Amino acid sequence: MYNSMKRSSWYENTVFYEIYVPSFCDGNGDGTGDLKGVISRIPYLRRLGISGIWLTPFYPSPRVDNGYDISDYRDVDPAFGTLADFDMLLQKAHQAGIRVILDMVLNHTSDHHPWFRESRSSAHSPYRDYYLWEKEIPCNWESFFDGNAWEYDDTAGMYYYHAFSKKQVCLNWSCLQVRRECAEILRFWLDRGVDGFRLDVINFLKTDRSAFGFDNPVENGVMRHIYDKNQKGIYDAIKEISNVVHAYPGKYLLGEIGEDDLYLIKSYVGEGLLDSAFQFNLGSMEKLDVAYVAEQLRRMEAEGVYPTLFFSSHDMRRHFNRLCGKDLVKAELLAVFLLTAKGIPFLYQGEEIPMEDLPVESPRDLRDIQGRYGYEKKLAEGEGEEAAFLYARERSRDYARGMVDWEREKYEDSLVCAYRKLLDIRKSHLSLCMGEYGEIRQQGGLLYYQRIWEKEKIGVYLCFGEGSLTVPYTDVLYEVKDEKGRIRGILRYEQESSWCGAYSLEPSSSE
C-alpha cells in the first residue's frame, strides 16, 4: 500500500514505540530490561501494529545517567547483552516488519571513556583537543543538572565542561578529529543494518569555543541557557552528521532539540540537515488543555512542521498519571489524538496497558542523576530535608523508569485492545497516515480535526469534558464510550461538504 504513498519517506507513516532498554523487559531473569528482553517482546510489538522501535542507550556505560554516559560506542553493555543479541534483535524486529533507531550520544561521553582517560593524562595527548579544557573557570555557565558546568581535573591542572552530571563530558565540536571519531561511529552501526538515530541533546553540541567568553543572563535567581546551546557552527556539524547517516539510503535522523521554539527547532529540519525533531511544546504539557492543544496544532500548521506526538517519555511522567489523572477514558481520547493527528506518533513502552508513574516518596527513591543532583543542591545551600526532597522529586526523572508490568496486557482495563484497533484503523486509511488537516476546531472540552486524502475525509470528534458527543452516528470507525454508556470520542467517515453546520459539538445534557 506504501508503495503509492505521496510521502516516500517511511518514517512519516511509521508509529514508533521507545524501549527504555533497562526496564523494558528482562531476558534473563536478573532483574533489569536487556536486549533478549525486547527480542521476545518483539511478537507483542508486531501484534500491537509497531512499525519502529527507539532503543535508548544500551552501549557500555557506569550508567551514571542510566547509559546516556558512554564508555563505549561500539559494543553492548554486558548488563544487557551482546553484539551478537544486538544483531538476532535488528534480524528478528525486521523479519517483523518493524525499523530500528538508536539513541546516539553526541554531545558527551562518559569521564571513563577512553578518550578522556588519555586527555587528562597529559597536555601533549593527541586526545587533549576532543574535551573542553580550560586552565580558569570561563563563564559562568551551569549545568542543566544544576551546579556548575566547570569541573576542577587534579590530573590535568585544568578545568573541563560538562553541561550534565560532571561524568558526562562534553566533547569538543571544533575539533576535526572528534567529528571523524563520530562519523566513524554512526557508520558502525549504520553497516550492521540499523535504520537511523535518534541524536540527544543535538543543539548543544560545542561548536564555538568562543563562546566561552559570554556569561549566560540570570534573571529571579534563574539561569537563561544562551550561549551554552544552538552555537555558531552547529548547522555546519549536524550536515556533516547528515551527511554520513544519509550516505546509506533510506535512513532516519530524529533530533532532540532542547527548544520550545517551533521556529527554532524547523531550522534543524530540512534537506541535508535532520529528518525530524521532536517538539515538546505539545508532548510536554504539564496539564490537559484542550484549547492549548488546538492552538499547538494550528501552530505546527502554520509553521510547516511534520510534527511528532507523544505526551510520554523516558524524560517525564508518564501522561495516564500526568494528563489523564489515571481516568481510562481519557488515556484512550489521548490515544486516539495520538494515532489519527497529523504527525509521527511516538509511543513510550507501557502506555498502552496503562502503566502508571513509579512513586516517589522519599530521598531513598530518588535513582536519577538529576534528582540527586537537585537534592545534593538545596542541602548545600542549608534547605531542610524535606524542602530538599520536594525541590528534587520535581526534577527527577525515576516516575516513567520502573520495570515494565507486563501482567497488566491481561487487566480488564488494559488499554491494548483499544491501540491494537486504532494502529490497524490508521494503516488502513490513508488519511490518518498521511493526509492533511481540513478543520481544526475547539469548543471548551471538546475538539474536532478533520483529516483528508483525496476523496477521503475522517473526522476526529474528541469529548474530554462532562457530558457526550451529538454527532449523527453514522459511518462509524471508532467510538470511545465512558462507564456510563455515554460517546465520548468518535473517528468518522464524513462527506464531501464541510462539517460545519451539519455536526454539533455540544455536550449532551442527557445521560
Second form
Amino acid sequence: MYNSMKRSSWYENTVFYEIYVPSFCDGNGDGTGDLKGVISRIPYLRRLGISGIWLTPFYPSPRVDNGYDISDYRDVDPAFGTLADFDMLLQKAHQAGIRVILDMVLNHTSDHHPWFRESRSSAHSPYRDYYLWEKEIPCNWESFFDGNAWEYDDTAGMYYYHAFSKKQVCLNWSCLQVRRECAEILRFWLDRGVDGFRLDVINFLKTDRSAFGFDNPVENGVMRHIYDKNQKGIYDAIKEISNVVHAYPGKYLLGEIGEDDLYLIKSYVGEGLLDSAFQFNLGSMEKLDVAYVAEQLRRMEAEGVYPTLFFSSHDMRRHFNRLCGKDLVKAELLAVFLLTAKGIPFLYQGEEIPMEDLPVESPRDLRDIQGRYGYEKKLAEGEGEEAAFLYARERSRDYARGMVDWEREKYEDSLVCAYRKLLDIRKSHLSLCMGEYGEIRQQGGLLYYQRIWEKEKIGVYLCFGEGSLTVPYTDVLYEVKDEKGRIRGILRYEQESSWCGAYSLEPSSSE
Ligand code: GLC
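Other form of same protein, the form predicted in complex with alpha-D-glucopyranose, not the form predicted alone:
Then the entire complex follows, led off by the chain already shown.
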C-alpha cells in the first residue's frame, strides 16, 4: 500500500498537462502546432500553475497515426522544428519550474524506419529479426486499427505483424538487439535532460513468439485481445527499460497499459518497474456517473493504487462535451475533482479554456486512421455511406485533436481563472497533494471526500446533481456557484465531517 512517506517523489506532487504537439500552438504560421509554439506558451503554462508537461511524439514520422509511427527516434520532424528547438523548449520549461516527459513508442516503428526497410530487404539482414516475420499467418489476431494483424510484404515474401496500422510495424522484443537499440534511444533523450517518459501501449510489447500459437477468442463478432498483450516476458522487458531510465536519478516512468483491470494495471507498477500507469477505468468513463467515480476511488484505495487523474486526452472525446454536456458548472466541478482528489492530475490541452470537441459531421472530417479505416471497411462490406460514416464517427479520435483556440482564454466563459486558483490552492495545501483520504461518500449526484495531511483536513463537496449544498459556510477555500447563485461545490477546512445535511434538493440559503 502506498503511504504518505512514499509520496516524496516529485512526480507524485506534479500536475501534468498533456500537449498534443500537432494541435497545441502554431509557432511558425503554417497552421499546425510545433515546438516553437510550445515554447511560446511556457509563460502561460507557468502562470496556470502546472508543473509538468507530457509531449506527444514530435519525432520524424510519416504521421499515419499523427506521430505514433516513428521513422527516426533521435530527431525532430521538420514539421515540428529542430533538435535545437527541442533543447530550447527543455531549457525554458526547466527555467519555469516545469518538468518534461516524452511520449516514447517502443512497441512499433513506422514502416519507413530504416530498421524495417533493412529487415524486409533480405532474410540475411542483421535487422530481419527486429520484426516479427512468419511464412504463413500463424493465428487469428486482429489489429486495433485495420483488420488482420498480419500483412504480406512482397519484398520479404513473408507476413509481418502489426498490432495497430500496417504502417506501424511491431518490434520483436524477444530480440536482444532490439532491446539494446531501445535502451540507447532512451539514453539519447535522458542525456539531453528529459525528466521521464510516457511509454505508449507498453503492455503490448511482443516478448513471446510462442504466443502466436494461440488464437484470440471472438465473442459476438468482437475479438478479445488475450494472447496479443501481457505476454510472458513482458515484466522482464519493462524491468530492463526501468533499469535504463532509473539509472538516471529522479526520472519518471509512466506507462499506458491498455487494460481496465486494476489488478493487472497495478502489477506493472512498483520498484524496478513503472512508477505509474494510467487508469482508464476512471478516466475514460463515458457518462458522468458519480456513484461510479466514488466506487473507482474506493477501489483504487483498496488496491493501493496511486491514481492518475484525467478525463480527457488525444484519444478520447473532450470531457467538456462527453461528461459535462458543455455545462460550465460541471466542468468547474470536475476541475475541482481533478485538482483535489488523490493522485497525479493529467490535464489535457485546452480543457481549461474550455475547448470543445471538433465537429465530425461528414466523412471529410475523418482524419484519424481509426475513423478512416472504419469508414472504408464498412463501405467495402457494402454498407451505405451514412451507415459507414456513423460507424466510423464512433471510432474516430478526431474530436479532441482540433487546434487549440487561444483566443478562448479571454472569453467570459473561460475556466482558466478557476484552474489557476485551484492549482494555487493545491500548491499551498499539502493535504491536497500528499494527503490520505478520510471519508469518501456519495449520495445521488453528490460526491464528498476528505484529504488529510498531519493536522490539515480539507473537505471537498461536489454536487453534480440538481441539488445544492447546505454545508456550514465557514473556512471556505473555494466555491463553485451555478448561474442562479446556488452553491454547487465547496472546498473547505474541515473540523469534523459536515456530511449530515450537506445536501439538499431545496435552494440553499445563499440564494
Ligand atoms: C496509444 C496512443 C494512440 C496511438 C496508439 C498506437 O494508445 O495514445 O494515440 O494511436 O498508442 O501507437
